[in-house]
Structures are given as C-alpha cells and as structure tokens.
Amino acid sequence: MAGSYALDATVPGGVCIPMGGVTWVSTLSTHRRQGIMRQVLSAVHDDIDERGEPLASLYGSEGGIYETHGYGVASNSRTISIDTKRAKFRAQYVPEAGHVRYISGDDVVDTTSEIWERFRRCRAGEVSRSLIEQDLRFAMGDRPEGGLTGARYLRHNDGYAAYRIDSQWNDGQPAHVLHLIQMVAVTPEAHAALWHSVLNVDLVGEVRSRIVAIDDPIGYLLTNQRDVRTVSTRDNIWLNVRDASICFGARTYRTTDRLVVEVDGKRWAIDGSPDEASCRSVRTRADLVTSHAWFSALLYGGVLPSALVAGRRMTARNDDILRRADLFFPTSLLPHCQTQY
C-alpha cells in the first residue's frame, strides 16, 4: 500500500505550492520481488498528478529504494546532543525574562496553528498543517509513549517549542533527557528565547533532537559550540517533481542567470533571478545533465551542482557553467522539514 497527503510546500522565495506528500509505502514480505511497489507508486503520482499538485515528497524509510523512483534528496537533517551542564549561552544573548512561559490544554492548538502559519513560510522545504492536524498532533503528543511524558508547550509571541522529557533519576542524582520534537521560531529574538528556556529545564542533563535544522545557529549563541554534539546525520526530503515548469518557475534564485537542464533526454530552460523565474521546455543546448530525481533534488535550493557532479549524478557543459549554478540554485537558508507525514 501507499498514499499521499494533499500539502502545500514552501519553496526558495516564500511561495506556497502544491504537493502529494507520499507516505505508507510498504509491501508485504510474501510479496516482494514482484514490481508491486512499483505499481503502487504510480498509482499514488497518478493521484498527485490528476490533483494538480506539481511536486511529490517523501521520507525515506530506506535510502536506496526511491532514486529509482524518481526522488532525489532535497536536504539533510541530524540529530543533535546537548549536555546542559556545560552548554551556556553567551551573557549577550540571554533573552530578558517574561517573553516566554508554558501553554496547554485548548490555547496549544490554537496557538501553535497561527505561529506555524507564519513559520513554515520562511524556510523551503516545510509544509502546511491543517487544523485537522493540529489537532491530532496534540492529542498524539498528550499521551505519555514508552518512558517518555506527554508533550509540553512553551510559547513565545513569534514562536513555540515542544518537549517530552525521559525521567533518568538516578538514585537522587537525576538527568533527566529532554528530548526537543518541535522548535518553530519567526524571528531571532524567538529563537533565542525559546532555546534559553529549553536549555534551563530543571533536573534535566542532556537535550537531544531529531528535528533542529542542520544550519540552526544555536551553536553561535552559546559560549562553546561545540557543545551542541552532532550524533548522525542522514537524508531528510526526497523530491519528485512532477510539473517542472510550475515548481522552478515558482521559486527564486540567488543570481540573475539563465540555465538549460537536460533531464532524461528533455530540457528545461530555467531564467530566474532574485525575484522572479521561469521554466519551459526548450530544445537548445543543455548546460547540465541529469536524471529527473537529482533535477527534482535541486528544486529547494539545498544541493550543489558540483557536488551531484562529483557524485556522478550530473554532468556540466564547462567548469564555468558549473559555477554560475553553484550561485544560482543555493538559497540562504537550507531547507529542511520538521513535519513528518
């Protein structure tokens, strides 16, 4: 079996467009070997397609499944440890106190729906939620899981965090796990705030996530960085996109250029600039050369060509076209997503 969720997806410059998010792709152990998945997933991006959504998006559940079906890796993501004895923040940035406090019960859905509205338009790659999720999230997170707590809110006017806290006692020396599942902040001042209080949770030794972007610059705020410990990284969002011209004509770019793709035999035309771009089929000389899942990982603006070329995914006409799409395609933020579906 297999499906997809009706989301919108924030790409490079803020807009919002359409997407299938595929998800519960899963075939039986009797079964395997026999092209099913294969035929389940093309009945899922006939779903998306005929739905007018433009992009599908998946996580992988295994790495070395969905290139053959179209998807690229759009961005990275780790798991980060903080030990919160020794993490301190820089006396600069301690945020003065007041501008956050607890929130539950009814006000933390209605709360957490308009700050992730705002949100999740400021980095490519996040999602919409609907209140329908909204409000299943809280009711799935009030619910203590294995040793783990129900989730706790904290709230600040642009922003919001969520934690469940592993109790680790210790025989009267306790340190405790926090671990962190949602941490949404619009502005700087936010961030600060909202990390400032995650950090000083009493009793708690140690901050772990799976869900802090890789390029979350809580480590400039602290006296030491390296006391946010990176403990594995791996491929966040796989994209397919199934309307070229509709996603990379949405989006914006680093640099006023022009820049013909060949991917699998048809080319694309990309001219964009910083505020605006457009994408059509062309029949001239391409500049770079791929398959559709590593052109689909472009789309977010969180991988390098030269590094798919390195990776023997894509090939470049010259060094210098090369360059000119190192400067084109990256946005300033990497994308990331902190919404699984």
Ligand SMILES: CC(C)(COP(=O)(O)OP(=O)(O)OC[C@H]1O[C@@H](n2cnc3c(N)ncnc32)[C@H](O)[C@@H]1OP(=O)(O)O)[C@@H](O)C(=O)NCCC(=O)NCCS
Contents of the next structure:
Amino acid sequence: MAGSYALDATVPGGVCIPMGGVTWVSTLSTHRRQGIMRQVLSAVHDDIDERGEPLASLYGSEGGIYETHGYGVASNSRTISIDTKRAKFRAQYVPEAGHVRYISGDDVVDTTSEIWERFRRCRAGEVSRSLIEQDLRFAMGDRPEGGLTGARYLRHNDGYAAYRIDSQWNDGQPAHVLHLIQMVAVTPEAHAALWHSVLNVDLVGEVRSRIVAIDDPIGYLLTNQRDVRTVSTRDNIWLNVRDASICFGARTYRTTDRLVVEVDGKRWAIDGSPDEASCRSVRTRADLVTSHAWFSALLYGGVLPSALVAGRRMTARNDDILRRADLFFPTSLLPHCQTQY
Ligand SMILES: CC(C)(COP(=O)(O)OP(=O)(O)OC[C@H]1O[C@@H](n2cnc3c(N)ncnc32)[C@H](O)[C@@H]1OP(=O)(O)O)[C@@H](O)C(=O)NCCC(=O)NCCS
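Based on the form predicted alone presented above, generate the structure block for the form predicted in complex with the named molecule.
To see the whole picture, the full complex is given below, headed by that same chain.
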C-alpha cells in the first residue's frame, strides 16, 4: 500500500504550492523485492500528477530506498537534548511573565490552527494542516502514548508549543523527560517566551525533541550554547519535483542570475532573483548537470550545489558557475518540516 495527502508546501520566498505528501509506503514481508512498491509508487505519482500537484515529497524510513525513485534529500533535522538543571537563559532575554499560558480542550484546535496558518508560511519546507488534521492531531495527542502523558499545550499570542512527559520519579529525585512535539513561534518574542516556559516545567530533568529546526536560535538565548546537545542528525524531507517550471518558478533566489540545469538529459533555465523567477525548458548549454532526485533537492534551498558536486551527484561547467550556484540557490532560514505525514 501507499497513499498521498493533498498538502500545500512553502517554498523559499513564502509562496505555497500544492504538494502530494506520499505516505504509508509498505509491502508485506512475504511479497518483498518483486517490484510491488515500484508499481504502487508509480500509481501514487499518477494520482499526484492528475491532481495537478507540481511536487511530491516524503519522509523516508530508511535512507537507501528513495533516490532511485527520483527523490532527493532537501532538508535535514536533528534530535536535541537539553539538561534543564544546567541550561540557563541569559538574564537579558528572560521574557516578562504573563505571556504564556496553558490551553486545553476546544481552545487547542482553534488556537493551533490560527497560529499554524501564520507560521507555516515563514519557512520553506513547512506544510498546510487542514482542520481535519488539526482535529486528528489533537485527538491523538490527547491520548497517553507508550508511557508518555497526553500532550500539554502552551500558548502565546504568536506561537504555541506542545509536549508530552515521560515520568521518571527516581525514588524521590524526580527528573522527568519532556518530549517537545511542537514548537511553533511566529515572532522572536514568542520563541523566547515558549522556550523559557518549556525549560521551566517543574520536575523535568531533560527536554528532548526531534522537531526543532537545525538553525533554531535557542542556543543563543542561553548562557552556554553547548547546553543544547545534538544527539543525532538525519534526513528530513525528500522531494520529487513533478513540474519543474511551476516549482522552480514559484520560489525566489538569493541573487539575480540565470543558470541552466541539465536533468537526466533535459535542460531547464532558471531566471531568478530575490523577488521573482521563471523556469523553462531550453536547448542552450548546461551550467550544471544532475539527476532528477538532486535537482528536486535544490528546490527548498537547503542543499549547496558544491556539496552535491563533492558528493558526485552533480557536475558544474566550471568553478565560477559553481560559486554562482552556491550563492543563488540557498535560503537564509534552513528549510525544515515538523509535520510528520
Ligand atoms: C521498503 C518497501 C516498501 C519495499 O517494497 P518492495 O515491494 O519490496 O520494493 P520493490 O520490489 O518494488 O523495489 C523497488 C526498488 O527499490 C529497491 N528497494 C526496495 N527496498 C529497499 C531498501 N530497503 N533499501 C534500498 N533499496 C530498496 C529495490 O531494490 C528496487 O530497486 P530496483 O527496481 O532498481 O531493483 C518494503 O520493504 C517495506 O514495506 N518495508 C517496511 C516499511 C517501510 O520501510 N516503508 C517505507 C516507509 S517510508
């Protein structure tokens, strides 16, 4: 089986484009390696193309499966751990009291939906969450899961955070683990206030999270940046561009330039600037040559062309072209998606 959600994804510059979020890819263990996934995935791609979605994406359970199916890694994520007994906010950044409060019940879906709609447009890679999905997330979050409590929600006017607690009473030395499952801050004030609240939940010894963007500035707010410990890093979103003209024409670029990328024999000219862009099929000489998977990975602006060249996934006509490509494609905020689908 496999399926796809109809989502909207944010590309660099803040425009949202329709995207098929591929999910539930699985073949029974008794029927593996007979080409079933290839056929089912191809049917899912037909659905996405019929719905007119110019982009497909997925989270990979394993890193070795999807490159041959046209998907490249467009963003990375990390798991962090913060020892709350050590981590201290710098005095000048401690937020004023009174801006964060707990919410529960019917308030949660209304609040999170409104704030999410603002938040998801601020960073490339984030996706829409329909009201049905927000309802479902709330219902699932409300239930204890694998020894963790149901989700608790902290609300600020411009953000919210959600967490579950893994109780560790330790014979009178409580050091619960707080699993941060959503951190949604639209402004720096909301970001500091929510983090401050999360780090000060009573009886917690460690805050752990897999959903915090690699470039989240929490470390700068603490007296010692090392207190935000990266436990592991991994691939986050894999992209497969279905319609290059729409995808690469929808985003903005860091510099004003024109680069021709040859993708599996076909050439695309991207004319881009910080304000607008177009992408169309051409016959002129290629500046960069790559495969469909790694062309797709360039869309969110989180992958450096020179890293792809060094990793043998791309070639550049010369060093000057590569220098221009490194300036052209990246975004200022790293792309990131904290919505699991
Ligand atoms: C991953 C999974 C869906 C593959 O299903 P399958 O029907 O055996 O796959 P196919 O036979 O169609 O293989 C298609 C291609 O992918 C490759 N492939 C399949 N599983 C792979 C794996 N785990 N690692 C690397 N390549 C893999 C095959 O070699 C084949 O390549 P080829 O056509 O070039 O020979 C199946 O093993 C599964 O259900 N795994 C557990 C659940 C899971 O991990 N799902 C992914 C969720 S994101």
